[in-house]
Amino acid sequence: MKRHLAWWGERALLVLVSVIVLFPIAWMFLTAFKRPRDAYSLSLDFSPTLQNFVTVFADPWNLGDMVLNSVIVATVTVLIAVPCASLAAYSFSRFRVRGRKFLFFLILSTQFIPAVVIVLPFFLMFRTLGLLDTRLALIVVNLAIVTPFVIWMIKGFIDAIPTDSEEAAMIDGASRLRVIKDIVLPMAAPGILTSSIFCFILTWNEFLFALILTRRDAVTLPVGLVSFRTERGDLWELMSAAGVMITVPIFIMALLIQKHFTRGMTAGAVK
């Protein structure tokens, strides 16, 4: 009996947390489709519209420029991000020199700085440069946040991985670069694809320093969502369907490249 009240303890403790967790994803999706006139209410019989879609786009909103911006800030984030951390896991990893481990934790311990504290600076030093409300400056603050967390993960695959084969190919005499290439970056795919996933969905929804640093040209989507406040007071509808638009690719790429994200979390939890 015991048993059998543990079990259904346990299933209802999961619905709970399962309803707690999707309710507000739902409710966005759900408020997308809603007419101003049914925003407020929880009911599900309302007629499904897309013209909150449409308006989003329009003036004075323009969120597609805010796209435009997310894609390429995210996008190039990731592009310069995932090599440059790639080697340097590599070098962590491998390399046996003095204080690296000192030096592994400094760039750590980066990630630990909160990061209402260095926005001040980063705004002082892009004024000065004339790079306020650029995408140049945001990608610059984004490698500054992601690319020690992606040496991190980096790193972790990358000491799963057996250094036999490596030491084979350099006897045969291949070089360094050479045995990354060929060998280790395949072998290390799996986590290098579940790092990149973090890096952009890390720079897709980075908020405070883009509110800081733009204004109006380089504008990013988690920061257009602040302007469907007026003082007509909060338009959820408009709000849901910007929400949508931030959610609905992260979904569609977990989904496209789930097997090799659990292929990739589950290679870097072990060594």
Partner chain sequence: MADVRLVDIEKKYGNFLAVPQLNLTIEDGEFLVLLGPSGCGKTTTMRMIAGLEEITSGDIEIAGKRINDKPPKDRDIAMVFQNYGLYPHMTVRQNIDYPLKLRGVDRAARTRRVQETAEKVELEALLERRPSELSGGQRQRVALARAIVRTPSIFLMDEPLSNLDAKLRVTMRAELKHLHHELGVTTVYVTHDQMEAMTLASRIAIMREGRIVQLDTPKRIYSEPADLFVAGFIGSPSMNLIDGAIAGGVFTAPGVSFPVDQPDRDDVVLGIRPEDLEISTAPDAPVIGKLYALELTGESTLVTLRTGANSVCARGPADHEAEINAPCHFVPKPGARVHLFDRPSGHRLDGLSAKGQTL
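Right, the form predicted on its own is done; let's see the coordinates for the form predicted in complex with the partner chain.
What comes next is one chain alone, with no partners or other molecules.
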């Protein structure tokens, strides 16, 4: 009887946790499909509409431009950071060269630098170069945050791959680069994919850099949210529609690689 109580209690707790996590997200999704009038009532009895999405993609909000900016900035950042980081991670993981520990520590310690410190000089530099409010500026600054993180993460994945197969390949006659191409990359692929998605999420959600470095042309989705605060007050139903646009692609990615995703998260703790 007592055991029964514990069993139900555990289930009840699980439901409670899920509700606490899901409620804010669900409420935002609901609001995105409400008419402005309904958005300000708490009623669940409303007729859903796509009008909000139509509005945000039209002038003056032009959410489409922001989506494009976000996609370009995040994709290019991943495409630069992940290959470079993979090579470095392999080097850190497999070679015992001089200065390795120092270099690795240097790269890791940049993770602890607050973003404001980095963005100040970049703001001044881009101002001089006339690069403020461009995607290029955002990509450069995002690389600062993302690269060390990805090196660290991919190194964790490569460390977990035994070296035997690589050695066998070298004996079989493969050069080091061939080994990387034929053996390491296929074996590390799930880890590299996971790291890429982490990297994409970090860049996609990045707010501080975009807030400081963009005004109009290169604004990304998270900063775009702020523009729905107008003199007429906050336009919640439009903000929610934009929020849906921000979250849906990321949620899909995270859930697609769900298993690796949690492994990537835990990698930090075990190291």
